[in-house]
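The chain below stands alone and is given in structure tokens; this is the form predicted on its own.
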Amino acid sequence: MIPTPASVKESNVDVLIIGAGPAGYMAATWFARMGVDARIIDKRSTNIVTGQADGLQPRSLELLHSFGLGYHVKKEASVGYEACFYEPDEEGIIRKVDTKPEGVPGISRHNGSVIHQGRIENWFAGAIEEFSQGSMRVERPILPESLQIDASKLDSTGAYPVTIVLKKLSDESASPEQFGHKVENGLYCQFQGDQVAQAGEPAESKEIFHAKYVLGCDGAHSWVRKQLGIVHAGETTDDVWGVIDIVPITDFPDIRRRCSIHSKNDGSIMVIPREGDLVRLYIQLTEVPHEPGANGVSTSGNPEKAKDAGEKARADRSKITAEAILEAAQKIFKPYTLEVAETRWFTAYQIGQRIANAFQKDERVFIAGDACHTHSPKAGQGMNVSMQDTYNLAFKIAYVVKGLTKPNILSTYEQERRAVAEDLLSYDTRLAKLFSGKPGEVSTEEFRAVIDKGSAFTTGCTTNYESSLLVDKPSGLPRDVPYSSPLARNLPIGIRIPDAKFITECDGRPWFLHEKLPSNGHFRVLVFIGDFGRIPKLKANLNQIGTFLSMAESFLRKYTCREEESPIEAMLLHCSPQELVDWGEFPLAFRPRNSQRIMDYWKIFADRPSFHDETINGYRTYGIDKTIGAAVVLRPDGHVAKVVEPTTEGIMEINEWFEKFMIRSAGN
């Protein structure tokens, strides 16, 4: 049992998270969207204020935007719109190759952008802020001491079965270590002693908090993994990449564009133009100092050495400074020149392919991000990956936390974002390894290729869950074939929902469909009822729906309790002309009123052109037949669900699916 002197602060939480990176926040915030006692802990003094990760794919702006973030990425971010690739000639002199577009155009309304993990983080902390109400906020510097699980209370919804000792730690001890260099680094993050180190501080004051839900968001070197005895398994190879942030002097030409460009023989380097005038740059190191072998064989600078040993060379990377890497990258540039006018940040890193053999632990403790899986930053996948993780597990941790649904909920997490990960590990390994071969040696042709087909996946909009609890389609489907029913045959269920547009109906002002869909927690069914004002069928359909959805035992009822809104929304999308639709004729589920008697307005859309817009398009965009229409199920996170004809027994199909994992409130 953990000591619990009276001198110590005890305390309870339904969720404790560890880590204030990309994951951290993005699960903070969510927490704090669906009013879920949360608290959210970091071993640091201070928030990154430079360098860290910085890609925004587009299906990352799409959650940003869906938090009421995305004025801060227009404002802010380096948008992407072109990439360029460099080979060397017959001479060995770079020359210009291809240029393609940067990811998928047409795949979302957002480009991928580029602005410091820092900013970013930022943004999340005043939304946090704002829907928590101030009540919930980074905590720093705190490290947690012991983990425990009482596996007597597993079975309890409404027990507290982890047990973690949390310290406080003094902000001058818990100052990431700068090996020395004048320049803002990330070298510390490279390091698995960082960890150790900290914990003989002495602590300022210690807590302990029982939680019903922990989760490990603390990174590559987990403490949290490590406590769940959970193994991170893989690879790392001999190649070494340093990173700098620098305002360049330069007549290179496509400083501005995403640039990937193999040299000769001196390397290869990824240029990322970021905000304002700093660029980014990946240089592959061929010359780095290495750590001390086993048993004491000196393997410095020499990996053979290292092999002969027993062991793989690993890179020193507190000895690789801003100058060395600058000096590679000047070489790889030739015969263009490259100064700096300011360098920001730096740091190096060794590629390796990493992923944890569990996700969770008796589905009370769960990691996410770097915590599960690691890889080489090429693909511009970390940060993304790892705040997609906590956006696909937050959401189902607040609804068990609420009352709302079954713990049965929370298997879908490891099943779904397990697959991602994996095929994460194995794009970035071919992606990584041919980046870093030498011409002639690989293909540079095949590179190109190998990005090209990897494009759509690293959007994210294509990430594709399996059949499960929460995704309702054929079992045994291979990942990279999606499935649509043949009543929306443009939407893959499983996959997010692309954007459309439509009007609202009470103004006809165009809207992306996104907009209307904010990150506020609630399951939607999409009822696309087609041209109902030209077939009967279809009206009679819609009126059959609309006394469904009314009534008590429907999916709009039965889980709301009385003080709170339901944690379902009824959505409906039309096509039929203006001359033909009545307001007041609209079934009330889809106009409801609230206490106060004011009508919510903005749950009924159409797909006809606006005197204002003439491309909306949503039915031919979704592949949905305007004479037969389709009911669709979305999941907080975005995903389809399900899909359904949308008539009375298709909506009883979606009620029972429901009664799968939702639990009825009281009184109901």
The other form holds:
Number of protein chains: 2
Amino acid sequence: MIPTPASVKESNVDVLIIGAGPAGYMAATWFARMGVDARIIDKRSTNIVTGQADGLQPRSLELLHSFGLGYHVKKEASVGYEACFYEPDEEGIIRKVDTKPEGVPGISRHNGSVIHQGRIENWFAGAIEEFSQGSMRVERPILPESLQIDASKLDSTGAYPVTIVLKKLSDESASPEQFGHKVENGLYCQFQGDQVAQAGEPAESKEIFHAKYVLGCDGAHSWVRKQLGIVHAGETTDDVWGVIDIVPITDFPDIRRRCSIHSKNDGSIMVIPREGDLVRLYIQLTEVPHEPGANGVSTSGNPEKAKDAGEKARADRSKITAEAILEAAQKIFKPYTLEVAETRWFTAYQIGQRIANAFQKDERVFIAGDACHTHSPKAGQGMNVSMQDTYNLAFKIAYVVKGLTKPNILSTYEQERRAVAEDLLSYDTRLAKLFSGKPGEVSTEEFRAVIDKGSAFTTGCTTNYESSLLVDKPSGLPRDVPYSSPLARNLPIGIRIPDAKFITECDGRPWFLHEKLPSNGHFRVLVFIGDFGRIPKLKANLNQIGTFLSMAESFLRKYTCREEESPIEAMLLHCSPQELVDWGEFPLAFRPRNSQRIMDYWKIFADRPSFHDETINGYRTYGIDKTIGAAVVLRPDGHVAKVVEPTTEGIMEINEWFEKFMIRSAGN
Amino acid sequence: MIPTPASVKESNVDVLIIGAGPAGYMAATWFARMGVDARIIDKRSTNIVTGQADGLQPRSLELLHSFGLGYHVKKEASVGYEACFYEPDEEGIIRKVDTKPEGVPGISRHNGSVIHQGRIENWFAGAIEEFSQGSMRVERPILPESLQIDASKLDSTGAYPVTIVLKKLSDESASPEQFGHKVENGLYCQFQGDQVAQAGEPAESKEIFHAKYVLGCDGAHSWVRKQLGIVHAGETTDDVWGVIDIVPITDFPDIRRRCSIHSKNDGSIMVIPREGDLVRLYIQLTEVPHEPGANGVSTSGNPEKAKDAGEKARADRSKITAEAILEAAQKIFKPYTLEVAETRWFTAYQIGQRIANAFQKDERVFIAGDACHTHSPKAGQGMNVSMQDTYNLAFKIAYVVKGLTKPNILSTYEQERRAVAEDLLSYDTRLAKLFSGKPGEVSTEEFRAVIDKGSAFTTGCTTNYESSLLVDKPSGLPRDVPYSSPLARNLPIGIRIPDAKFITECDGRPWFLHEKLPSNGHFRVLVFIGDFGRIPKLKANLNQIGTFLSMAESFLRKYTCREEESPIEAMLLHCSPQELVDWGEFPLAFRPRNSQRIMDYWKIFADRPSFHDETINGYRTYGIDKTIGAAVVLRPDGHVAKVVEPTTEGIMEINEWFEKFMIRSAGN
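For comparison with the form predicted on its own, produce the structure of the form predicted in complex with a further copy of the same chain.
Expanding to the full complex; the earlier chain stays at the top.
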């Protein structure tokens, strides 16, 4: 046992998040939004201020918007619309051979955007502060010292089975080594901060947390992962890449488009335009000095590092300078000139591809993000998949902690996110090989074909969760073939609901439905009742559904003491013309009054043209027949969980489905 | 002369703004944005927190967006899309007779929105702080005591001819009387704060300002207007209206749409849905107690008030309660029920229609907003026209103060804004008569026809400035018939440029052009060169224009020492397909490098489909022939000033036009 001097503070907490990168921040944002007692710690004394990840893919942008953070992106980020491909001609001179759309047109309202990771973390910090009304914020610099799970408490929902000892560092010892800060040669070294490196650091104080759940969002060198004895399987490749953020001076005509440039003999480069005048270049380095004790034997005296490097020779990153990276870039850019008005940041990395052999222990301690999977930054996925990991996980923990669901839903985290990690590594492997290959060795058409095929995957909008307690579809289906009910042909079950336009019935205002599906923790039942104004049978169905939803046995009522606090929200989406609709005849279940008798006007939608927008098109977009309709269950993360007929029988099926994991409130 | 004790602080300031309502804030925002030495004072100790104006019309929304404040509106405001008209049927029961679009579909990207005036003022306060880097903010509570213009200094641009003595009040004496704050019966009385009322207030300190320019944005009872001896001509009508902000409990089906309801015998009501659950009701009061000493003889002992009331009997507003207003509303709403969950604010007013007989004195002291014109709130215009007044005025003063233009442009303020005020009063008179008229007396179809006709006017997007130094078109044209050059048929000269979609050439990103025309003080020359990729003559024109613009004699260079600080910006908008365009061949005038040689990529646009947006349509929207093109001058307020051919001759014409009011920089 851990010695506990009387002066050490000891607290209970429902959830402890270790690590305030994108995965940790996303989890904290969910917990703050859902009112969960959570704390988040980080070993660094401040947010990062330059470099690191910078690409926000469309699905991540949807998540930011769903938490009300979208306007920051609009204001600050660079948005990508086109991608160019340059290849050497017969004389070895690079030529533009193709221009393609960036991403997949129409897959999302948002195009892939680029902004410094530190800005994103700041937005999250603001959201956490706002949602928690100031009670939650990242506590730093704090280092975890030990983690123990008490097996005897695992089956008790009220217990705190995980004990973590934390040590508060002095600010100075925890400053990350960033460009211009500590490292003289300008090389950015990811702050390791593991126990070996930090053993000698003086602690200002210690604190013991007893937690119901712990999330390890502590990066590629995850301390949590090591405590759990989880193996990070995979290897480091030979490829070494330099990354540099510059304000360029160039006659290259596509410097504000994303570009892939393959040169004949000088390697490859990726051009990523960023906010303001900045451009990021990823450059394959062909001449790299290696550490003297190569082949797995590190000279640093740090066995962890050697293990992380796998079997490959380790590049000596300290020998790689901004000048060397830029020189390599200039060779590839020829005959175009490339000078630099300002160098903002640079680093070098050797690509490692690894995946953790478990994402959790005892369904009490979870790891997410880089702690689960590492890969190259080529597809711009790292930060995105990390955020999406905890976007998947945190609402489930929140439901369990709040006593709304049984813990049985937690197993879906690893099931769902491991599949994504595997797909990502597989795509990354193909991409890295093609990208590093010299023209002639790999077909450049093959290269573009892989990128084409991967475009939808990299948007994050096609992530397809398999059959489970939270995804009601046949099991054993292939992940890359979407499965839909014939009732809603374009709403594949397991995939996030695509966006579509409706108007609010009460005021005729056009909306993208996503705007009305904020991440607030609600499961949602969307009743697409069809053209009930013209079809009496549908109107009868609507009335019957309304009656059922008002009963104590309905999912709207039985999981809550007060209806207005129901974790499940019902929305009605019809497609009848206005003259056939009478507001007073809509069932009250879809326009409920709160305890002050104030009506909620915002749950009834119509698919019909607005005076101001002719393109309202929800039913067609979703592939729903206006004479039949559909009832669709959405999870709190927006993924389609279940599709049934919009009848009492269908609604009863949904009612039974919720019973599998929801817990009735004590008042019911 | 004013006695100046040694202890009184004395300062010079380029511009002093008196009054921090919408007009004053808009002026301050412009000055902060353009780097003008300005100060803004207000007599109230805090921003208003409830009530007052709340409607933002489309043009006002465009202005807020142009200062980067649009996201606040998106986040907080209620947006109107539909308007309903209720009239009594033969049995006297109110029925919906029509539903119309709110505003004019397509006239702007933004629909009329509703948000409490205090929020808007807060957004402005934030913008001023940001633009001025913290150096400008509203100074309060401060009351002006005297204003003098020194005629001997009027002709000197460097002089400070206006002397204002200010007195700083204690916070308590300046608290506005608002609902729940001071007034026991809940009646809101506009804080008068003029000298009569404030004569006895103790001053904490005094300060003397010597200003080049003074703006009186001090409301309907403008102190500045009185100092200038300007007459506020017009009269108060008999109509008394109550206004109340409530959270309603009702079965009225259109409570979230804007409604006009005419009852048979109980008067009229306007329903304005607001942010959150709030709804504002404007109710015609049929039974109103009048002050005992009516007909211009006030019992308040305040002769100013009596004068303001004109010849009409003055309603005793203190007798009008929230209950009385609500009761009147309930009668009109019948057979629908109307209860109240919460009453947030209410007031009553007697409609006055007045216009100042001058908007300035010596072109050194100007008045704007309510100080120039008062009218009923029916068309939702007060705050909007007030903001648009100073949006018109302040950039002109900024140009003069910065020594960039001659003072001769200042006369266009009164010319342009008096016309708007006159149109507004004329519309308001018609509307008020129709609205107050009982069914049977006025045709309800006539009523709706007037509203239809007024819709475009009330959006603010069709404001048409007449021929002047800053609007180059034939004089004597009727204001209500737009005048366009055949080169740009849908860009009427004198009206703000409508919005249209283009892509940025450098990255293929779709934009609404308005997004690239922020209010930053620039005049802009938009060169629509046409399809120069296919038409050699246009390509030759482009090159010649590029050459001219790079010469010292061009308007881009001669009014500035450093080209990158030119007050005039040139933008190129072509319509050639990408494969016929070579970035390296665009003249450098449209992709200039700054002193660090960093290129500005954002001034070249194309009208061609984007991968992500098929609806790019700028040339068609503007009515410009792709084989001819046009060159269009925009003023800093976005109004079209001049249209010529996109040839060297056309550009030379523009060059000569700028000479009429611009001042060459000393370095040229």
